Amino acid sequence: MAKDAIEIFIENLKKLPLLFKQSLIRHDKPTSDRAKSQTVFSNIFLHIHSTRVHRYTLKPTFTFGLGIMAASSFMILCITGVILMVYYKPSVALAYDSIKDIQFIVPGGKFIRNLHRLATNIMIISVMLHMGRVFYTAAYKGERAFNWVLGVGLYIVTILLSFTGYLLPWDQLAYWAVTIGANIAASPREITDALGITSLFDIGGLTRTMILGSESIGQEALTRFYFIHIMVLPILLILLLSPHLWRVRKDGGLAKPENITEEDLVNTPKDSYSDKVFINAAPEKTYNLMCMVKGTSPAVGKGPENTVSSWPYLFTAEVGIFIFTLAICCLYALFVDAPLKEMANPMVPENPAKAPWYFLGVQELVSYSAFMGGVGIPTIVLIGLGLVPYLDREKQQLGRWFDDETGLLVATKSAIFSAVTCIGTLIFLVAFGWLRNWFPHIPQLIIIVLNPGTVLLTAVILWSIHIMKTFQSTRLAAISLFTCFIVFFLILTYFAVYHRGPNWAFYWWPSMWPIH
């Protein structure tokens, strides 16, 4: 006899909770390497990676976890800025009010910013170094090459979040640090005064033009920057951010040696499979259903063997770094507050007014020649930075710190050649000066190519091809150049924070400022 559709709906209601989790989940308790590969296959978040990692890739000294911190800060970023976005008014005459108030009245505020503050500058750094890790173990060859130009443009976003942001709070410090990154924008005009054609062809203002939203720092520059800061710069990030991580699964995951040693898996997870050998030798030719190729694909000739489970070993990994980064913050903004100045004020000028710590290095090398240091010096580097693995095609073992031991010399070398190139050519910018100190009435466009920025960029260029000349290796000419610019990084932007005045003049210490 068939059921009553009254006694069939109680039965179903009875077993809603079993059948939404059967809907929910579609795969077994994760207790064996199939039930804990279809768990990566049918989670939309979890299935970014690939359902095995090989056991190196997960030791701690390999990546020391920057990637994910990366991403992890993002997280925080996100989760506290619409906290943040609740409160705050982008408006001239109440943002700074708005930010007092998320400051001193609104419960956990103070907190909620500074963690938000200190997210932004983990977020930076660990790019830096996660871009560092990935250049000095060789990880942008071959199929990975585009990969390495999404994450140059992922850097470039992640100093625009931050650029954009500085300029919310509108108090003293935000206003003329974005004044300085507005007047670089404006740099152009260096060159085009210099050529007298700037009243024909003023591009140096119109961009800055275009970035203000008008000729000064006003709630049209407010505006612009809220809302590139809230919506514009993260969607490009994540749209630049997806593509990233799925090209990591699609080249192979993390590029690793291929003469891995059982010394270089000690202390890495095992699990069923990892002492297994499942394919004794590559095939040189593989087949599809519809032809016959050539060469072989990432996944032939490669069998699960020294590898282990993504569930639940690499989530695990990724979810301890994630609460890592999240102690780190927390506990840094418990003791430490977020900076706020005095209100904005056009008329009062701070002095020295600096930029951001990220760009000081900049800002330094600007101090010299607007254009070249703000916008001719930054765009080669970069632009660098991208060909890199278009021009070094050496083929040669990937995931290996500096390559051996003749790259960590030729990295030793250069990192000593650029500290005493750039330490011994501000010594004597301090005690000299420079063309202009000299020759007052020396041509502008002859400061524009010679100044201390390109002498330094010549130095590291003629170092690079002499490695390369020397050793016959585009790769320790690669890796000589990168450690020339970062030395130069480090040095120009400790040299701008710490002995740059008022007026930008040479000081010892902060302390010896002058009162008045």
The other form holds:
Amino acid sequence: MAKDAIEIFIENLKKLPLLFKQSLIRHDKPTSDRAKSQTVFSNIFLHIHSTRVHRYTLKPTFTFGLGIMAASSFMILCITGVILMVYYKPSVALAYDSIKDIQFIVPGGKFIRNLHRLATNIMIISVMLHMGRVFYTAAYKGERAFNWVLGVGLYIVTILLSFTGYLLPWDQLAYWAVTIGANIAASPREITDALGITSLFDIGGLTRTMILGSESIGQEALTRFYFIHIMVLPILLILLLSPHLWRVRKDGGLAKPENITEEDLVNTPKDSYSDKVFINAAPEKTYNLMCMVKGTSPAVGKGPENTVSSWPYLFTAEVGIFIFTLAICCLYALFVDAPLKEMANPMVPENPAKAPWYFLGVQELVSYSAFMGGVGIPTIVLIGLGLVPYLDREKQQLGRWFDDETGLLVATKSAIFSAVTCIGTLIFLVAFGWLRNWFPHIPQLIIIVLNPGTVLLTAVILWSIHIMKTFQSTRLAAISLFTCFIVFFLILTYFAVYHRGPNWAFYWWPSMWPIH
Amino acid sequence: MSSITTNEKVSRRDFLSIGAIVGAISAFALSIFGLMKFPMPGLFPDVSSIFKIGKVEDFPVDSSKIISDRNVMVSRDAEGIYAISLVCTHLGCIVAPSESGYKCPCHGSVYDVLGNVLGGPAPKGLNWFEVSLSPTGKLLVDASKTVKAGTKFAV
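So the form predicted on its own is up there; where is the form predicted together with the partner chain?
Below: every chain and molecule of the assembly, starting with the one above.
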């Protein structure tokens, strides 16, 4: 006899939690290899990972988890940013007071704002270090070339996010940093002025008007910076980040060497399939081939040799890095407060008016020549970075830091060369001044072409050509160039943070600044 | 039966498809080009660039006065009245008067009392603005009109 409909209904009602769980998670608990694979590829958020991951890529000293750290800090920034938007008012009259409210009145407001600022720092540092890791392990080569370009794009968007963020508090730092930034955008005027064609073709002025929506910084500029910061750039970042991650998967996971030894795999996780080598993977495979991938990944032609299941090994590592990042931010946010200076005053600039530390290297270059330091050299460096994988196409072992002893030697030599050149140039500059101090009437065009920034740039280009000739290798030339730029960035940043005081004059230490 | 010849290089179907794609792309590109004008303000929201600074008697010979809300230094000597902008030509900070002229706090540009560059990264001297006399007897400065350095308004 058929069951009564009421009984069936009550039975369904009783089984509701189970039925709902079965409809949500459509596989067994991830205890078997099959269920572990299903966990990964049946979940939209996890399926960008492969079901099994090579043990080498889980080595902590290979990646240091820097890419995940950058993505984690972006997540923290999105969440804290949305929370800050509850109280922030993007209006010239109200912006400063609303930030003050967040800092001093809103419960937990100070903590969230501190968190937002610290996560910015972590994001910028981890993006830079991640780029360094990818570069020194040669992970930009071959089919990964365009992914490197995407990475350079992500770096630019990260920097722009930070820059647009700091007009929003409308304090003195915000106002003068953006004044300087907008005038850097207008600095091609130096060239057009020198050629006497500004009245016909004022590309610099046009760009500045486009950014500020006006001739000076006011409500129009604040509105523009606000929506670019909270909407345009985050969307752009996600649009770039998605293919960036997707392509890592399509290229068969992280770049790794072909001659991996047991020594390389010490302290990496292992499971029952790690040691198996299949000539024909089909009969025993524990997963389906979900798509075609390029390169010599574990999924092409071989069985899952030296791989482990992504669940749980890869995901524990990722969650671990996320928690680590959050923990650093929270800890610092408890003790270090985000600065808030006096309300913006268009008549009195800060003295010295210093940007956040990650812009100070560029600010030092800008103090030589606005156009060359603010537009010319950064553009050359960024284009150069983007072109690296296209100009250096040498076939080589991927996935080892500095490749081998020669790579490490060239990197060390280049670090010493660039440190000596940079410190030497700065000492010369402080002791003797530059062209304008000796010849006050010198044409600006000569200073644009010949200033400490261009001298350093020329020096490293000649150095890396020398390395290319000596070692007959484009990869080693790229290593030397990249190392030199890192060292320049570090030294110029350090110099501008500690040795530049009021009127951008040289001081041995901030405690020696004149009191005024 | 069919009168359609098949020896054409591009078939009619392809021609129409290509035509449609080219039309769509060029319409899209042109509309983007048109939209580029959108962020350029048709009218600047700033306050007027022309402002009154007072009567001639307010500026005795060999004196100078900073109009702080306009970032302009107005001076008068035997030859006349002149207005020098205090906005640094390097990156737009406000220069401060010093013993020898002006100094910029942001990147250390140095100017003499007449705004000529003495040192630092400034690409050119401080701007000189046009000074004129309104019919009501008040002096006017027009910050949108720069004049050659050394141009003084004789009174």
